[in-house]
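First, one chain by itself in structure tokens, the form predicted on its own.
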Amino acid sequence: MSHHEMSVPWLRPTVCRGWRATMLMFSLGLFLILAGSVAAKEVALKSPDGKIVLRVDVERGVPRYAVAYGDKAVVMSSRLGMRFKTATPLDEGLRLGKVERASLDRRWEQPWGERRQMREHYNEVLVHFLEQAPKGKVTNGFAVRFRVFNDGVGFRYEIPPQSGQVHLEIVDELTEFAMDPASTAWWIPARGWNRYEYLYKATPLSEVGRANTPITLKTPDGIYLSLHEAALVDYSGMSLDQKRSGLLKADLAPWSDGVLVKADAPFNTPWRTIQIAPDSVGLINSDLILNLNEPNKLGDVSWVEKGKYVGIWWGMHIKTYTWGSGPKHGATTKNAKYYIDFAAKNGFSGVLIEGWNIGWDGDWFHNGALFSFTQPYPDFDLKEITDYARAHGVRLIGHHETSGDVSNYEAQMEDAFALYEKRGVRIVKTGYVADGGGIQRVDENGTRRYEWHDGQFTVNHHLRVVKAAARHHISINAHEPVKDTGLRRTYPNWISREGARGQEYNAWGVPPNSPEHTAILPFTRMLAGPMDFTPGIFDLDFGHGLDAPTRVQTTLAKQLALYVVLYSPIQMVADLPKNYEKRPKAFQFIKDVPTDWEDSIALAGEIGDYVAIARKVRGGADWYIGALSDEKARTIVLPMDFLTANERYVAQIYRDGPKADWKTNPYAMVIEEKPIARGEALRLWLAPGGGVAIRIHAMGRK
């Protein structure tokens, strides 16, 4: 055993005595780090607050890293490296080279978001790994840039040309995350036909197969982690595959020819991210993903519009309308004007009309080449509708469904955006309805190829769409998307996306979304960024009866809470207008709640059980609170410590009635007002499948 192995046991790649023994030895290793007695060839880096410690080393020629939080190991010794189709592998026979250190502490402002003022505060080390070559020989090697924040760690590979090769084809990324297999994991399967649209599983980590990211974990020591990636640009999306118990390895979506990534060196990979918190809500309050993305590249983005929108979308899912033409065609001039009138009357800024363009008749699901993105059906007059909307202070929200045929879309995309720009459309919902590996492209030889939704080709396609849209002052809300990795910081017109099971599964899903689903999303999918979940269903069984197998499994109050809990700068008011008109008092909360925030604070919660989030109105003094529960009733107490001292507030509360239950009595609701102040607390009962929505209205100084 080497001196290194004896001095830093928690970094050792082989744990002969088992995981628990290594954990017990960790405190000794940490002491040696802090005492500065480690060998010079080992690299240590701490977060600004000193709670997170990163270690980097080379063991028998293999580069490795490890992470600790406090006195607990959270990521054990884990491998780094990369293999190429023809170039020399970067996975063994390496040594530590130059080490460059830096720190940054700066503020930046989001043009829209969960909070306006952001702090980007980290310590950084750029570690060069060199080939152990004979003296005088030029070596290739690579570098890994690590950044340690108070809320986690990010690292990326920085690859130079290899032995004179500029074009590189990656066939394996060896990045590992070695975790305690007894940790609890909340995860969805990766590389499946249904993309990211699965119900989450809660299992021991040892039972995880190939998982999408973000994947959230709770260690036996009670530390919470989320593994994901940031700034996914010109690279393949990363899933995690469990190779042996507790050892998660990067698993990249391949091209149709089997290559994972095609790149010209030098290039950087996306950041691999590890969010770390002592409690579950600490993950929600983390800004790590955004802080690892580059600043805004679009310049002035004052044209990006936020707000609430209505439309015929839910009516098509419950079969009131059809996407295709015919007697129930939803996208008609008459229907569009009806929804525009409703939006204008209630202060909503947008109207989404899907199914307006030629291509929805026939088997569009398997033939995206049918779609025209500039030619409407005869019963939809685009100019008349957009003129009518403008006269009523409302904008049409555009829709581009591709059915995964990217080549057909890209051939028409510029003309389609130009048409929308001419008609005053500022937001476009795109769609990629196709099985997981069903994104279609035509290659340079005219051959049709099929790519993954999160493969490098599709990743690059989405960015081409966002950039093209920006040239026309249009924002993109992508459905069936590539997952969010924080690129809204760099391209603020990438305003929202789907990327999880949304409300539509409550219309026809087998099974529909469970009561715990929205108590899991804030701690998993929502850590990546905004989601267009489409909340606000008031007719919870849509005429089928409360015992119907497919229905919305929430109380009415919980539907209101979703507007605060599940963040998006654009929120759909999803139900039919007539259902809101039947319940005007409950509808008032949806009319009041904004979609853009000055600040956001996760107050309380446990993954899959319940969550409570407070958000402050951007540019105002009012706060909103959303809280929701799983299938169990519970009482929560929320201190009002975030309120301003000496300010008078009135809490307008929309809560479950005393006998409310999502199964038997979902509409029971109490609407009340009460004064509230900093230093007080709200005690709230949440029904089974229930929730509460609160507007805390500022009344002025005492």
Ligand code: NOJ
The other form holds:
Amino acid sequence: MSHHEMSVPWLRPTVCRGWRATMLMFSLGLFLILAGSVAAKEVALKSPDGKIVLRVDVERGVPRYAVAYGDKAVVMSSRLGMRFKTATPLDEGLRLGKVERASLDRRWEQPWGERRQMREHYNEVLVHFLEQAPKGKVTNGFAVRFRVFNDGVGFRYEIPPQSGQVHLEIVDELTEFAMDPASTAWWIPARGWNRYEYLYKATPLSEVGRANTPITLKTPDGIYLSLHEAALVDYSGMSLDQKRSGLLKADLAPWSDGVLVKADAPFNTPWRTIQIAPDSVGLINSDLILNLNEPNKLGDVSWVEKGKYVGIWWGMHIKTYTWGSGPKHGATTKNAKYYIDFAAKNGFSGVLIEGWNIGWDGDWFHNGALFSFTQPYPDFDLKEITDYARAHGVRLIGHHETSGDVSNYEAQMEDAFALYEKRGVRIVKTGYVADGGGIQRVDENGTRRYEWHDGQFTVNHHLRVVKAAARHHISINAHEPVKDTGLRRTYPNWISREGARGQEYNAWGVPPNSPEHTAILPFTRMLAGPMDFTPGIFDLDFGHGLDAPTRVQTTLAKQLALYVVLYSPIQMVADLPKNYEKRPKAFQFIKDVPTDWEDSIALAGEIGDYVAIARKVRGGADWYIGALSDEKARTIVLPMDFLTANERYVAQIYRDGPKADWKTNPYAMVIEEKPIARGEALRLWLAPGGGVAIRIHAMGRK
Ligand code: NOJ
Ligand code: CA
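Having seen the form predicted on its own, can you show the form predicted together with the named molecule?
Starting with the chain above, the whole complex follows.
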């Protein structure tokens, strides 16, 4: 061991010591004196408000970075680097090269979203890492671009051609996130057969295995963090694998041949993101992921349609209908007209119809090759239905279930979008139920290959679909998708997606979604972007009895709250029409609530316990609030600081009744109106598994 190492043993990236050491470095400002025999320099960069501090250096030839929030280390000294199948690895023997600094503060507008006005405000440093002298030049080195915002850090690799090779095959990305192992983590496993559809676990970080992102953490210092990625384009999705206690390492989904990423240099990786906030709701109020994506590439997107939709859908999940043909076939012309009438009568713009096309009769879970995307079943008259819809001011929402057979889908995709475009369809829901082993493609040699849902092949497939759809003025709502990384900024027709356990699990899931599931989603999955959760089930046990193991584990009021809490520019009104007709007063909230917002503010919450979010109607003066609780009852107090002074408001409150309980008394609900003004506070009781939905109706100047 060298003298250098002995004198500062805490420099070594062993984890347990590593994080305390890094804290010490931050508190004592020791980075500059680490130079020693390896001549390391350091680069420091602060967020515009000065609270977040990033440091980059090279230790014994290995590039590293660390992040602090105030005087607290949040990411301890962590490795950067890349290894290739044939080119020389970019992992050691490196030194700091040129450092280029920049800053940006600009506003941009979202065509739809949680808020209209966005502020992209960061300090940036592009750090070059070069071959160490005197070894001579073997590689071309690489650069990492870091951006530090007030709400977190993003960084990406910028890789030039290496060893004379333009085509590079990545076999390891060495990016690490060394965190305090005593942090609490909310996470779902990665690379499981069920994609992202798992119940979240809350464990010490030290107990995390391989996790999907976003993974959200609370440090022992009470700082909230979420690790994810932004702008996942032409690269494999990143999971995080715990290599040593507290040390999460990038773990990219491999191709079927084992290579992680195939790229032609020069190329940039997606942004690796670290959202940082002093409180839990700060994560929800962060726009970091969107700010790290490229601006809109589609130009005029006024054809992108938001809104609420009903559908021939829940009926299949609770077995009232079938997707396939036969006596219970859901997608019939007659049934379609009934749903169109219901949508038109209640002001909903879309009707989703699943099971309309040939292919559902076989073992569709395992055989996507059966699907035709242009040929309807004989009892489904596409022209008659879409003409009827148009006459009633409603549009069909198309459906393309692929069962993961991407080759079969891509061969028909162009015709399928052209057909729908001709029939006035503006939104298509896609599906990748791939329980036959994964996403399938037929390669150049005609061999069937199985790929991951978040591997580079599938990442590229989704973007091919979104771009093809855009040419037909169609927006895409993907189920069993690749995770969201904010690409809606660049492609605003990528309108929503699933990518977590949605309402469907309450129809057949064993277990169904727990009451705390929707108190975790806003702090985890929803940080990535909109989710097509499909709220609004009014018949909570669909005849099975309230003590049935599989049922909706919420109160009625909580189903209403979901429309505000779980953001999506398209929201399903998911239950059977007859169940809404039985409860017209509660249904009124669903008719009123919009899906597009001028602004959104997460007001209060704790991960897995409760959350309260306020949103202002886009182009209007009304506000909406949704709040929900886990399995515990609680009282929350929400100050109305966001309301406009001198404006008169009436709050229309849909709350749990005094004895409401998701288990035994879920339908007890009180609907009341009262005047409310800025400066006042609303005190609200949430039942076990309960919630509250509020429309704050602006009544004009005082
Ligand atoms: C799974 C989707 O999440 C669900 O919404 C859909 O009904 C089925 N696949 C069939 O496509
Ligand atoms: Ca699903």
